[in-house]
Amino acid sequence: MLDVDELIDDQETRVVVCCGSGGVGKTTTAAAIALRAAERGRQTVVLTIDPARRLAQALGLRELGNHPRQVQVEGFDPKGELWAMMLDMRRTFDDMVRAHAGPDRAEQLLANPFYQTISTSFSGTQEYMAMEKLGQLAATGDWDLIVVDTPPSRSALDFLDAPTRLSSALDGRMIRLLTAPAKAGGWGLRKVVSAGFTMFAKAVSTIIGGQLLADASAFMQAFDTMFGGFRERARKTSELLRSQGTAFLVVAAPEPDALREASYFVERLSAEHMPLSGLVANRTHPVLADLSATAAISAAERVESSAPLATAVLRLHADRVALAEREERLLARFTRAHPEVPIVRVPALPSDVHDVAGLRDIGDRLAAS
């Protein structure tokens, strides 16, 4: 069984990454773990990559920004500290450019239309910026525990590939050809020495427009000087994710689709040699009384005419038992497929979590299993 308190109390644990499909309570789980860690004495920051604002609402904050903000609300007096932030992909990219390109070069990059496009829509940018922000948080040394809430669905693990994919894309043959005009002694697009590039430029200009091609060329020339640092930081963050100080938690609901996704995450993490700590089976429905579904239905039939309220309660209990047995079969199937993965079951709450008290309740349930 997964011991969440042991995990967050271990001072060697520096990063906890919560991943899973959408709609399984992953953001809430990440926030609850971060809050519990802060109350147990850790200096904790929780980073959400999910653009939904549930985390801010649950922490009693009107909004979260791209820099950590301390959580200070009535009734919350932790032994440690809790900070929270939500990734702003564009601002993170801008900050990275300003920090590593130098003032003049940074302004050229930030004003470049091609940069303005890729900083928000280039494949892998969000995942890379999540890695960049994680690396920044770890480098400050301000927190001894970072809890990361990842995007929903299988894209939650795309950040494992993001540094390689984005670096490869920006270092690829087509993109490198875009730097040729700027490196050709300032001759410009129409005076490039290479006839091959001239044909390439003409073809691409027809498709995307000459101005965009020129913008891309200027961007790559300006970006070229910081490319090495770009890749080096990605490498360091990848090493952090694979280190023994990192713990991955897969969050899933006890439902067929969610557990299939959980199996995918577990297999992918294993293949990537990532330190998987366990599965959080969220929103389970344990049986509340030692009475079988068959016995409950029989009892309901006996008292149906004389005690309608008791009948309703007994039938409700029978439905709950059937649901619990179904969930148990699904979790048992997952365990047979992945016997090495410890599981913690978190019973469902009667209502949605919308405040610190609710998050604390989730934390208690995480630790009580």
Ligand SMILES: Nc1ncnc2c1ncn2[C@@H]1O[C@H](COP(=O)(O)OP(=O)(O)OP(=O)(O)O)[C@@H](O)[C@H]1O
Second form
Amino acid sequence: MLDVDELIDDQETRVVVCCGSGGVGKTTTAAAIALRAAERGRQTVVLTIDPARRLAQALGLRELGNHPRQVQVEGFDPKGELWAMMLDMRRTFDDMVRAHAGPDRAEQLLANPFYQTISTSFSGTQEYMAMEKLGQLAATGDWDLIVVDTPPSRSALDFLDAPTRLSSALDGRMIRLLTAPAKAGGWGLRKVVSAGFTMFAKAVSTIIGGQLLADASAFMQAFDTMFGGFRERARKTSELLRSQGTAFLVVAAPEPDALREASYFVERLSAEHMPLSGLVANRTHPVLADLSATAAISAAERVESSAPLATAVLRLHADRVALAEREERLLARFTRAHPEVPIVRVPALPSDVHDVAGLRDIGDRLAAS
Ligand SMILES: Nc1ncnc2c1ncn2[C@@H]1O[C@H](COP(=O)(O)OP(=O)(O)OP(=O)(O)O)[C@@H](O)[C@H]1O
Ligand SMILES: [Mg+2]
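Moving from the form predicted alone, what structure would you give for the form predicted together with the named molecule?
Starting with the chain above, the whole complex follows.
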């Protein structure tokens, strides 16, 4: 059994990461946990990614601010504080460039077509920027709990792979060639390599076009100075994710594909020594009445001719019991494979979760089981 209150009440818990595959309820879970933590007295910030518009509105996030704002809405008077922000990937990237490349270089970089491509279309940029933002929030020391939502990736693993993938893309062969002058080490050597580079550049420019090469080369030269810092911060954030104060929650629907994906993720976390707190089985269908499917069906058969409404209700109940049993079987299978991972079940609520009351309801259910 996963004890969410114990987790969020523990002052040692500094970061909670909600991950899982697309559409399972990561954003909802992250917001609900942050809200609950704030109500239980913690100085909390939640970093959301692409929240549904109505949820964003409910949290008072009317625009992509890219900086946390305190949530101040009717009917919400927490003991602690709740701050929230939506990640703006492009702005996080731009801010990072401005902060680390120096003013002149930054403007050059931001205007460079290669930068435009990398910052908007490279797959994994959003995941990387989420990590970067987490690092920034942690560095301020303004909050004692940071709850992180993860991007709607196809696979939950993308979040962990992104920094490496981005680094290795930037480390790619062509880029290594282009940055060779700056990376060659000592100044004297660099000069020699630079000469070689100019020859190389001449040769290549006749093939791929002078402007393109000039852009790429200018981009890499500007980027190179901040590249070290860039990777260094990725390493620090990844260290933060491995630290004692971090808790991963894997969110999954009680369905075969989602649970299979969750299984991979659990194995990956453990291989990476990242601390997993548990699995949130979201949108389960618990049975409310204590009547077995078989009993319901036989009752339905008995009253079929005399009471059509009762028959329909009994059959619905039988379907619902069958669904609940199927979900429990799937969860039991997960537990057999990962006996050490506690599960918390959150039932499917009758409507979408898009206000404080809804989030509180999800929070109560997270803590109840
Ligand atoms: N337990 C629940 N009961 C009812 N509705 C829910 C529940 N959990 C989530 N939802 C709804 O399901 C939708 C998807 O949830 P959410 O946005 O949290 O998923 P997500 O994993 O963040 O998706 P994405 O991968 O696209 O970011 C939302 O409209 C949300 O209100
Ligand atoms: Mg989401």
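Just so we're on the same page, rigid core means the largest C-alpha set that superposes within 1.5 Å between forms. Note that the coordinates shown come from a computational prediction; the quantities given were computed from them, not determined experimentally. Positions refer to the first chain, counted from 1.
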Compare the position of the CA of Arg302 between the two forms after a rigid core fit and state whether the shift reaches 2 Å. yes
Is Arg315 displaced by at least 2 Å at its C-alpha between the two forms when the rigid core is overlaid? yes
